[in-house]
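Next up: just one chain, as structure tokens, the form predicted on its own.
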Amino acid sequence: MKRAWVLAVLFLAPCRPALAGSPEWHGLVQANYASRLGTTRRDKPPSGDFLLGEERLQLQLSGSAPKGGAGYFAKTDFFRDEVDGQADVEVREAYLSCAKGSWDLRVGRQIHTWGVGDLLFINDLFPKNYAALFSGRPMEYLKTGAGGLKTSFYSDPISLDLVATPFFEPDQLPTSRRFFVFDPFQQVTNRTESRPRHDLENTEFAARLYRPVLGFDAAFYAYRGFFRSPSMEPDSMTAPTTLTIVYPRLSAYGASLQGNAAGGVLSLEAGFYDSRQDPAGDDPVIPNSQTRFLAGYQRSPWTDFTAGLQYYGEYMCRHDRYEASLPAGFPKQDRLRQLLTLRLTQLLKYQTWRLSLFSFWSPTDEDYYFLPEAAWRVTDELTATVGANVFGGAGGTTFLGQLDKNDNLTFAMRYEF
């Protein structure tokens, strides 16, 4: 009943209906390919050398009422996947909006971005597509949309965002169809996926409260929903015959701070993940509760060059119970997982060239991930990009180390209109 009341409040937030004005069209045509590097014929997965082979047409349509107060936005991709030999349509965003005074309401499929991390997400618990990132699609395709409601209240002292998502969208992770990935139950072929049902009681809720504090942008977050990365539940830990893919329940609470400091930009963020289906921490297939945190600093030491560093950590609660329950032979997670990132960006020739490097390195997992890229803006409309995804690690069971055989070279051309 309480959740239904919150949904009603979101729907009934003040807004003024109005007729839509003249639409505005924008779009792009893009060719995007990624070829695997350094694999032998024996190593190749079913997709062969290519991780990605796409041609896309994206159309954006937006408009607003003649007197303001109401509007609409839609972004749709039409694409052909040459690797699978199939064509499809992806509705990335499609929503209606209305506003009155300090209130704003959006209804429909939306992409949300919260938090201050650079490719590190703590309080941004909205769906993501890591398979797109690792196969060389443009960075914008890391974030995916989900259908729901967003209402915002703006004021000088404090502002508030509330998001309700009735339809669960999981993260899209690399699969064995195109990637080499670690699977602790690879011998089990009888698998089913159990996503949260589209019931009111399974509606996800997220809230963000934010305001300036002493020259910094401060925010507080709360979330109640599900882990977006799946867990595997076997019918037996010793001799499994069936496997169920599940998404355990999750609550999260956190805060972030970002602002100018020491000649650059300082970013701090933390969050507590409450694993509601494993409060005791003794179920090895469901994530334990965690505290996650990051600190980042970005600076431009000279013209058209920026450098950014981040330190990220995940501290597992009840690690002793997790160790005691872990079956023999399964890879063990550290109590504290640590990660360092480095971003370097240089613009050249009147900013028509952009050279960049983003790297992940984990001293605890002993794995890494490099994303070098060179982009040339040929004209105001046409951009050509060459990049790579390079993975590695001491073992084949960590998140990045398992992708060691998936190094790939990427090429993309985009024409915007």
Second form
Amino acid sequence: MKRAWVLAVLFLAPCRPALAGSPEWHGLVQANYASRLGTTRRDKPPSGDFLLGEERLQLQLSGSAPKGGAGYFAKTDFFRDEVDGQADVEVREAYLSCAKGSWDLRVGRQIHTWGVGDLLFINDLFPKNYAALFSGRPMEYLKTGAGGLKTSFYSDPISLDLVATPFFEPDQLPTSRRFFVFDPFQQVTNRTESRPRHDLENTEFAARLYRPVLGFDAAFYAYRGFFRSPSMEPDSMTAPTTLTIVYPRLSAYGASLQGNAAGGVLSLEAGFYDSRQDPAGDDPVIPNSQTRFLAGYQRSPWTDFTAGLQYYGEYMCRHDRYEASLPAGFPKQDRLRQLLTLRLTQLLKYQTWRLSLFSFWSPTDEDYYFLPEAAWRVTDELTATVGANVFGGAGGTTFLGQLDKNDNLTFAMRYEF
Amino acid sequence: MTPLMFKTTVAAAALALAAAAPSQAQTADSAGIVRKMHQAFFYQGESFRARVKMTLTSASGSERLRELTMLRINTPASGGQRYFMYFHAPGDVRRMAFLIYKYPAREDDRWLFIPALSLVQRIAAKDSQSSFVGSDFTYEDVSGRDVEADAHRLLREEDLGGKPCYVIESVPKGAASYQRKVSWIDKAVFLPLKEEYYDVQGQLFKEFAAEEIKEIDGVPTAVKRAMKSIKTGHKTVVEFSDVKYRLGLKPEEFSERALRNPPGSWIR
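Right, the form predicted on its own is done, so what does the form predicted in complex with the partner chain look like?
Shown next: the complete complex, the earlier chain at its head.
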């Protein structure tokens, strides 16, 4: 083994300048904590008062061929999770890229984002980590990478992105390990997770076609894969003893439009979610098909201040059948779930201070989520951030309302090099 | 009458009218000088690339750095420009890229690429007088202010640092961050050597200086420029290196592709 390493180094060493045009090392060191606010209950989740406690080293290595056309990028986090009491490694991104004519190709673990919503995703069906968002980790951790291939084609009339992901990654939602969450099958402890297998036929495909139309950015989207939020399948609806956590099949089609209007930026997006394993809408375990839509407007009324407002809706198809099939005692979703968001951001002192507030409020679920934050760039390298996550609602079963007892205060300090 | 002849006649009539009214002539001349200055300062050479180093110094002497590569192309058909900026440092903005489509008489289109989220975000461009990346320069100072947005008047002609200059006063027609601006424009190369910005109280609050001018590819270029905020004592010095004009780029290349995956030759 050792000899293989020595040989590899000897072999690669003379090639280094030719292989790597300009290898660049960067990264960061970060300490990040989130503590519960005002909870003195005895039945705390196993994590105690801390939703998050971690120290993290991130290393980034990148480079490109001296004459262009090819490159690589890798970003890996090494961290110690104080809450779980263990250290771990997370490969955030690691990909190779190649550009030829009108084509770009990117292979490896990568993060994808598209769509025009602000923290609201309709046609962006790539993996997300909501637990990270709710426990005050920096915004970049909301997105998780997935291994696969991305092809892009660029031309004047129209451009295309096609993403193929054979390795399924679920969304990471708050779990009872660190959060107080609503669980309709609380008494059932015998649970197994059944993720889509890494089979070629389970490869997810996501596509985006886009072009400018009259000064607006117009895009069409299509997705074929799985719901990333789990569904719980009990062995019996009336007296369940085991639960299987599944990710039902999903196809989605949508469009978006974004551009300048009335002194600000106007965003429109809609998508249809076709729940392929429950087309009739009468399976209570699997989500029904839905139409989702959003309208957003952002503007900057004065220097270094921006305000953004969004309206978002989820309309459930075959709500009548959903109601009829829902077992007694289960919380019922509305036919139309609505959400309003407001984002306010003020930069101060030559943009070294950033004060921001993001808020969700749902008039139909009657729940809310506030995310105030103050960030200070002490130097070019060092940033300190204090924030909070405040949840609440009339009922304990809605998406945000169930998190009511998880209000937390967060602190992060990061040095970038 | 052909359209060209018509235009010529109108122009001749306008010139005759201008000659008849000296005060108006002076106004027209001053706008002409400012237009020439714009051409020399913001539009030179069809396209342009530079490595830009910004040093931000606070009153207490603490320094911050911004390093970026800036590319610009003119779009003569629409009279606009496209800008692409790629940030090398500091760490929190590294690999971020910024794309601006500038139009003569309407709001810019602006997009920002955030690499950690692989997100291309359109941003509201209403406020062109916002600070550019936390410096003393505004977006307008970086990419130019619409000449027609101000009324210009030639105050006098005088030498500045041994160079003969036009001294022009510009008063915004609408709301702006300043009440009045006085510019010293080099008569030979039409670059602004100094600008003074006055507030509503008539007090000087911001001062621009072209600290070093070099001829690159036959184009006189202000390779070192400074903006000082008089009231806060904050100062930004911008230095251009690796300047190149007429790069043979196409406007279509200033696109989402460039944001997400900029060509190596652009950003080195």
